[in-house]
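The chain below stands alone and is given in structure tokens; this is the form predicted alone.
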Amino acid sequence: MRKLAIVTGGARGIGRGCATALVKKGLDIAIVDMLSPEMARTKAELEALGARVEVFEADVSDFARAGEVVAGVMAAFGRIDVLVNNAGRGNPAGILEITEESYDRTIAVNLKSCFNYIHHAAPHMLAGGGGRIVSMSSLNAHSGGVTSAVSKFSYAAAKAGIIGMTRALAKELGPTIAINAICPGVIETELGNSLTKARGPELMKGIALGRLGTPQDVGELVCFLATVEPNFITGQNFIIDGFQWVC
């Protein structure tokens, strides 16, 4: 029987890269996103690769809706083997200009969403004999975003929170569920194109591998953490940035 992965923010960008890598590894996919046209296109692409794909329109910050989505996934597939918490949003506002509403929204979409989906999915994963969780943090969780970063302190705080959550839940959910975080550097996506187009050549000079990352790069690491056997990796955060020292 094919395994099932939930990918939040899976309609485009890094999420689509993760979903594609998992499909190529033989998994079926449940995509959670708010971008209906993009979800439909990605669903068709993944189905063409031989996967069964279901889509769920949802704001990932909504706790109750997360429960409905997980219930829908269980009704459709009867199992949850992998959860990829990929959905997120940037925030370029600094401490002196950010509003409380903007700060709360950044934390809700990037950090609370991970809690929402882990809380609802983990009982099914435990009952099914275990699984893997991969949550998308960021290089900014380590660097603080520096002054030129497209997203500043609120985003860095949320992404650092994912690392703390991952470490704590590795102890709480082990040995049945392995949970890890990934910290991408600059990745070429629809969301990040404004940064990569404007500063691409400059950024590449500060990356040891001489190029920007792609959703496929991140997808392959997610796929490894989600499927490798035997597995002795949990509670970790993996930087994937081509060794980047300019942000």
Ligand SMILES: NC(=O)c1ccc[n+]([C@@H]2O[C@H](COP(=O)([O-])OP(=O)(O)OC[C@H]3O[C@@H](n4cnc5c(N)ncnc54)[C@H](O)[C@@H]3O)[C@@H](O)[C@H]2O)c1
Given for the second form:
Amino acid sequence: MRKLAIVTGGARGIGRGCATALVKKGLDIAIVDMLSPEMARTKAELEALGARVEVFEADVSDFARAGEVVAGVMAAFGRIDVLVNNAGRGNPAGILEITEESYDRTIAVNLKSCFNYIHHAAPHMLAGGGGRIVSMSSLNAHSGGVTSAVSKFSYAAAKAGIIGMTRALAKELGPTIAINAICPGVIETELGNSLTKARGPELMKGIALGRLGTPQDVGELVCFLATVEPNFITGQNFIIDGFQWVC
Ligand SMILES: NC(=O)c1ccc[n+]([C@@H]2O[C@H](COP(=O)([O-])OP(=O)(O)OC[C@H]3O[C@@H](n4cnc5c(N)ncnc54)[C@H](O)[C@@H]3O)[C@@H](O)[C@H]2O)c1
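One more: the block was the form predicted alone; return the form predicted together with this ligand.
Entire complex below, previous chain first.
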């Protein structure tokens, strides 16, 4: 029986990299995203690799919609083995100019979204006897970002929240479910590109491996945490940044 992974924000970028790596390991995929044309394109790409793929249009910050999506996934596939909480977005506003609405939106899309999908998916994973959850934090959770970053304190706060949530839920959901967080440095995607366009050459000089990351780099790490057997890893956060010392 093929396993099933939900990948939020799977239409493009890092999410598409995660979905591709999981498909190559033999998993079927449920993509949750707001970008319909990109979702359709990614679905076709993944199907060409041999997977069954269903797409669910949803804003991940919407708790009730998360419940509907998870119910839809169970109706379609009958199981949830892996949840990748990847959807997220930056916020360039500093503390003195940010509005309350903008702050709330950053926390909702990056952090509450993880709660929304874990809350609805975990009961099915527990009933199924096991599961893996991987949530996308950021190097910013550790570094705080920099003044020129596309993502400032509200993003760093949300991403640091994911690390705390991951540690606490590893205790609550273990030993049946393993849950970990990933902290990417600069990855070449639509989101990452807005930062690299401005500071690309300077950034690359400060990365030990001499290049920016790719969605495939992150996808392979997510896939490892989602599928490795036997598994003795939970409650951790993994920095994947080529060792970047200029943040
Ligand atoms: N690219 C980087 O350098 C980098 C670094 C560290 C962490 N991250 C994190 O990795 C994750 C993926 O980023 P990316 O670079 O691939 O970004 P991206 O913008 O290329 O892709 C993000 C995907 O998430 C979807 N999404 C965004 N908000 C959503 C919402 N409210 N509901 C449903 N879907 C939504 C988008 O439609 C898009 O398909 C994010 O959580 C981001 O914060 C990225």
